[in-house]
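One chain is shown next in structure tokens, namely the form predicted alone.
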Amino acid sequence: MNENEFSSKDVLFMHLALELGDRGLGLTEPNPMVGAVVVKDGKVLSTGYHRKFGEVHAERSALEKINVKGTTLYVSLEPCSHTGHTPPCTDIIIEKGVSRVVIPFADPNTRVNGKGIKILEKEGIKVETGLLKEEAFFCNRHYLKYISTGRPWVTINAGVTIDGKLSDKNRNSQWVTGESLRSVSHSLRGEFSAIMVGLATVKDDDPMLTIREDGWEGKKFVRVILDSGNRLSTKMKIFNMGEEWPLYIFSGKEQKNSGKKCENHFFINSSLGGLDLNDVLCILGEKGIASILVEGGGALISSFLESRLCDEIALFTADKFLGGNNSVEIFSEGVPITDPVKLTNRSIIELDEGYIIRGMI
């Protein structure tokens, strides 16, 4: 259907869904958020989200709860119609007696894609699409690349000062932000299934590269390491986490004698500008890895941008110019003006210390 076919109390309903489906931001992957809304004479009866990866749907979770029959069901993607870690959504649909349900598209999944519409209007249920589209594409963003292409979505997450820069002219890059955008910067990480970066950020910093925040607990956050020339030293602190954290370390093929240093390490495709991000990206995604944030270094910042590879960016700009020659920019490689990145669904949030701007590439 045409979203203007729908009507007002049609289009709140559908945004209460997308809410709720938000509520498993960075816990569903690689399956997707979705919500669910049952709605009878214009009232709201029972709601539903997916909560974790490997539990109750949001159709069930939602319809479970009544039994009342002639409902609408508002879903924020196509019902699954097959059986994995839960029963088919389409199955208590029917049971519970829905008569009409909308969402917003078909899932691109081949296990889906149409299967569970189908099933529905064969029992007689009619079943609208169409419905916020635009709104639910980039609420599954995530989901949705990597379920198409087998890929992960790519988000560049950097801190950077207002002329882009980040390190200072002596390379030193602590601090580049203050502590409110260094905390939110942090959070960001919940977001997504894993973080990358380089070998000269784990040389530089020995970071952990772990979620501190509350609400997490129990997250799979996999932690992913380009070291072209296996030269990792295994005294770093990645090497001493527990299995909550897994290590996957990528090196060049040529360096394949010199021996794993993790369970997850492999040795693909380089050259002189580094490992194939594409041999790399591919790897993950058959891991089931749905989306990685990307953290730095610099050099590895630019071959994402360069390469055009990475799907969105986070900025964390402060309100400081440090200029200098030999200072670390985001984006060092640089391209022609007539083919530039360009940002789409871009937002801008005011700090104290400086704004976040974050869009799609």
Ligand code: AOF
Given for the second form:
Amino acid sequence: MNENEFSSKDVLFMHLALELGDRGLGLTEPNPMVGAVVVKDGKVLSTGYHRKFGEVHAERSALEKINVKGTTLYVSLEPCSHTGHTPPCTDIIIEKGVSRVVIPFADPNTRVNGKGIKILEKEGIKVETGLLKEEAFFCNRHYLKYISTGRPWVTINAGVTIDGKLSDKNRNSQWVTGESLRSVSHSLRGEFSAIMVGLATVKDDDPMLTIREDGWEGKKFVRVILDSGNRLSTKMKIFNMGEEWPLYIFSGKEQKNSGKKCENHFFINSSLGGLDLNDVLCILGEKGIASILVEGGGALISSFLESRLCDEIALFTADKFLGGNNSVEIFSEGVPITDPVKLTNRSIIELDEGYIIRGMI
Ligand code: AOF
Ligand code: ZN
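Next, give the form predicted together with the named molecule, keeping in mind that what was shown is the form predicted alone.
Zooming out: every chain and molecule, the one shown earlier first.
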């Protein structure tokens, strides 16, 4: 259906479903974030959302609490029709006598992809598709890219000055962003399934690459290091954190004989420009990683921007200038003005000491 064929109440309830789905942010991958709202006579009877990977789906969570027939179910994704971690959602929708289901779009997952809609329609349930498509795409952008391409969604996270510098000429980046920007930037990690940095960042900062911000207690993700020359020292902190914090390293094929430094050490194609980032993304996708946050350094961010293998950028922009020809630029490779890296779906948040500029590429 066309977006404008839906009523304002339909829009309101789908917004609620999307907001509910968002509560699963960072916890459901590689599965989607889904919210569901059950309505009768313009009143919300029940709601549900997908809380965590492998747990009950949103539709079931909303419907299992009620026993009223003739309801409308608003879901932020097509209901599934397969038995996976949980039974098919189409079963409970039929069993509970729902009469109308409203969704933004069909689920591209080949196990579902229109089958859910067909099963419901066969049972005489009215299924209406097309409500808040863009908003729903945006909420589930990690999942939708991953399920349709097999590769993770890539977001770049960079702390920069207003003039786009990552660090001064001595590679000193410590004071680019202050406390408040740095804390928000670290909590962004919680939204992702993996965090990626290059060798230089590990050498310079000896980071743990974990998350310690409020609200993300218990959150874990894979730490990915790109080390084309296999030069990483195993004395660094990232090696001493236990199995809870998986570590993946990527090095060039020619380094294969110089030894694996962790269980998930992959040896892949490389060139003068570094490791083949497409190969890296394919392997991460095969490992079930639906999203990664790339944090630096400059060369790695530049390669992602130049190859356009990134999908989004979050710039933590401090209200400072550094200038200088030898300071490190966020995008040293650069592209012609006729083909710039443009941001869409842009948002800007102003904080005390600067801005968070976020947008899709
Ligand atoms: C979810 N949560 O609320 C909905 C999903 O791994 P499974 O067996 O739970 O199945 C995951 C698939 O189910 C997922 O890729 C998507 O196609 C569909 N819907 N999944 O995890 C939900 N509604
Ligand atoms: Zn389901």
